[in-house]
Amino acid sequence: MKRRLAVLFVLIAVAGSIFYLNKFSTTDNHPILISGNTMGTSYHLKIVPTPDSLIDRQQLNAQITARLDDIDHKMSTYKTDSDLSRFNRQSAGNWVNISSETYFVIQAGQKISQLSDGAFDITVGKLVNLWGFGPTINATLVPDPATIQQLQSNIGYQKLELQEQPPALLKHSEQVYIDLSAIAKGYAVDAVTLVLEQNNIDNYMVEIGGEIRTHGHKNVNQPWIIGVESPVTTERAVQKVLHLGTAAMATSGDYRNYFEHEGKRFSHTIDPRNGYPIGHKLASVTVIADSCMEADALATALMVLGPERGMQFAEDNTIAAFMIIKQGNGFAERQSHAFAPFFQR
């Protein structure tokens, strides 16, 4: 559904020193930096050890890699033997067994679909592919309207049925194709933080593809300082600075992944309710929530809803949301009441 980017001040500050800092042992109480690639994007961790920490960096790195590989193997639309790929190949009316973990993420996605009246919808995969933003290649930039309408009318979260025991899925339309790209990365962030906590690590920042979760503090008992990226396409700049303690954050935007055709920009964020890329003035939205999985999905829902309906949805559901809205040659900012505590003081 979307690819998202959020600039992290902590990463900006240490980007040129990652290799150098990694040479320190934990006995020196220097930050431990771990990074790699997963789910078609990159990940970065910053861990602040306590004086009595006993962290085996190599072992921890192996645990994190194994955990991310397992999630990717279950929830990827690019891997042919994943839970999703097996389900997406199956015909309508047949139950497909899946892992309990994939079930958990899909169930969470369905709940947010219901809450947002379909603004968030994991069955939108074939529309994403049709517009050329998925694993398949679209030969034409702008699909035929009749094809869009036919496909859109045959998808929807209501056409997906879940069975808890044993975990299984059933589609009621051949066009249902699950894409978890707007929720799985957030879930992966949550999963990595659990690995850290199982290793008795209290102070950390985890980022996967722009989705972030922090806990505790960085150096000298200071909060984690996170920058929300400005939605300009010509440079990387910070729009707003946030102070996070223990929180999860996700950002969705239309300013990095798009194409232009005959002078019109087409965003990678597809509105499941009409089958077309969003066309409103909302450039990006950041959501802070208890879990990164929830923040990830809600950011997409708000991005689809747009600035007016999205902000009303955030206020009605006490969602901490920050919006950057296109206004003339610049941008305007709006935030929900629940977001105010996270601004820099």
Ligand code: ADP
Second form
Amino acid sequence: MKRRLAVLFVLIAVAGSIFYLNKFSTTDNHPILISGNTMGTSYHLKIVPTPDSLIDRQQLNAQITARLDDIDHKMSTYKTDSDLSRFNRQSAGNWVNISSETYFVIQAGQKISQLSDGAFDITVGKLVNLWGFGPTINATLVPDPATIQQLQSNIGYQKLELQEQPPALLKHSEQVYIDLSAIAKGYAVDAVTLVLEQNNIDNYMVEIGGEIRTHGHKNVNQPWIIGVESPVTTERAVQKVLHLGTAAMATSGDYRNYFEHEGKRFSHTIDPRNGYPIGHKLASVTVIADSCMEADALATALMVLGPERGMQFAEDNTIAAFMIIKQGNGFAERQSHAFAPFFQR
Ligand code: ADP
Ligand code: MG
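Given the form predicted alone above, I would also like to look at the protein as it appears in the form predicted in complex with the named molecule.
Up next: the whole complex, starting with the chain shown before.
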């Protein structure tokens, strides 16, 4: 799974709880905090128990770790025996059986590829690797244009075929290499929230690598308040405070995972339509949706589409999107109509 530098949101959520502490009743139950590492990034959970809830922390911790390990073992390109790695090694024209869970995520990804006309594309893996953002090499060099062109013209979500029963995949081009980094973290957030629901936990925040899902409240009558990070590379600061309540949120940005060459920034988000890292003025996109998987993939799709086409896409599809756009030495903000209800009141 693609590495993403540590995340902000929880820090902000925790900081938020400090800022708002004086508003809480002193009889509130103490929140349970669970954290760890998965998919090359970190995760944080905050659970607010109700007075009658019986939570076995150790057991819950074990369940969450097992769930995340399971997903990582299926969907990582960093693990050689994952569904993805087995498929990525296979040559074109051969069906490869995969787990129904990986199938579910890939199918969701394909739908967002269709919706975004290929801006989101999980078959972009070889370009991600060529640009140095994959499992093996670190990003430093600009690849040869002929190689970029050759790969670009031989990838694409239409070159990937899915079979539902038994779940299997087939590639129509040798260059198809699946990378779920732009959707799997969101899916994992959804999966962890299911574990919590099975344990009758109602009030929680789950965050993996910056993708977040909240449910219920943070404390008595206090909704979950989450910060969107400012897209500056030098420090971590809050750009915007959101009332998330019960929802899922994901952010894609060009300000954490990138390299610079001759004064130009090359980000880990690749435009599958030309094979190059995105080159517009969009610094970050935050999407709020019902599922975190959807929010994650849509945020990446909008990041590729850029400020104008991306916002039009968000409006056309009633997507709640918030963009931070580079402007001179600072940033401008723009949001879709569906995003307005989440701004702090
Ligand atoms: P992050 O990993 O920072 O949360 P994203 O969700 O936007 O950010 O995922 C970016 C990752 O997805 C890249 O590192 C790469 O592995 C992969 N990727 C890059 N471009 C695309 C794209 N156009 N469609 C789908 N996945 C992509
Ligand atoms: Mg994403």
